[in-house]
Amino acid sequence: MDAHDEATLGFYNREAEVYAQRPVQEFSPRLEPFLATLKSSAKILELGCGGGRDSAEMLKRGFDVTPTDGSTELAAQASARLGLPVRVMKFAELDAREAYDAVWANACLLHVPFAALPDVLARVHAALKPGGLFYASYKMGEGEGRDSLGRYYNFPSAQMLEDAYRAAAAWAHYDLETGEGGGYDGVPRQWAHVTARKA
């Protein structure tokens, strides 16, 4: 099954510059917690980097960053943020082995149809290096959806995500918080907020 959504890949693409432009927080909330358990040597893959800008404070931090979108207007917008090249890259395609120290993954997997994603984790988790450490976030709901927008999400319960962990790889750490967050559509949702580790 494949790993991402045509009608979510094109209503990015169209809306890119607007969605890159909006004004958000200056980072994910999310992010220094993660980025505090890291060394400053660290090498991290952001998926779904969008806009770039949670790579942008990366970068600023002086951590080894590989910033990818699926969308390619995305990268283009994420590229001209950062100053330097922004992979296009599906989460299928994902083939990396021991290479990242690192994946962040905000709010970009929820895009995943959620048969294909213990496929997708499988591959994140052979990205990371032995004790890498992986962040991801999921709109939760008990079921696949889209949106007033169009996009298509995979809307999983707390169960539902631990199990797609689970049947994707042994992780040594698993650790799933919830709490009340937005979105682009304006509507407020609860959020799972997903760290695995490596072993």
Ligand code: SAM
Second form
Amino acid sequence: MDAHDEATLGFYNREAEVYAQRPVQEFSPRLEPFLATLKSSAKILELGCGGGRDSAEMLKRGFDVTPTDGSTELAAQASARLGLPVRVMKFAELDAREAYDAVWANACLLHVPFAALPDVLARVHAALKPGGLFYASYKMGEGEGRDSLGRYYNFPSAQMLEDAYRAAAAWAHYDLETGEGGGYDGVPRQWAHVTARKA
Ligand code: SAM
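Alright, leaving the form predicted on its own aside, put up the form predicted in complex with S-adenosylmethionine (SAM).
First the chain shown before, then all remaining chains and molecules of the complex.
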């Protein structure tokens, strides 16, 4: 099972400059409470960092950040913004072991083909140190589909997400909050914000 969608990464590669430079909030709204729970020396892995806005904020606050993205072009955009190398890494290539205090995955694991999601979540679990924190957000729905821009989404329900997390690993803590949100396609949707902690 492929853990990435070629058409989706193709979209981000083609659209990278426009996507990275669009006017958006300075950083994701959920970043502040996430960072508030971490030590100032925390080592944070960002998955699917896009143009690098959240990594920029984390670096500004002094965290030890590793930004990554599966799109070569978006990684280049982020690298130019951050002034440091951004690793081109697809989610399924994550093979770190107990290396990070936290993993930040804003609006990116929603592009993982649903059947491959438990494997990616297990990789995140393995990459976290004991007690490590993991945040990811998803557009909700009743199952897989594409938006008008051709991007793949797993569009899970709350139950589907919880099942995928539980199938991946024995998390010490799992919490899902929902809220309204937008997207690059301009369609308002219900979002799931999932925070999980490794034992
Ligand atoms: N996290 C950023 C933000 O909040 O602005 C970007 C979100 S954007 C909706 C989704 C990101 O996931 C893009 O940067 C895209 O290149 C990346 N992505 C999609 N599929 C991926 C994969 N299989 N592996 C790694 N990154 C992927």
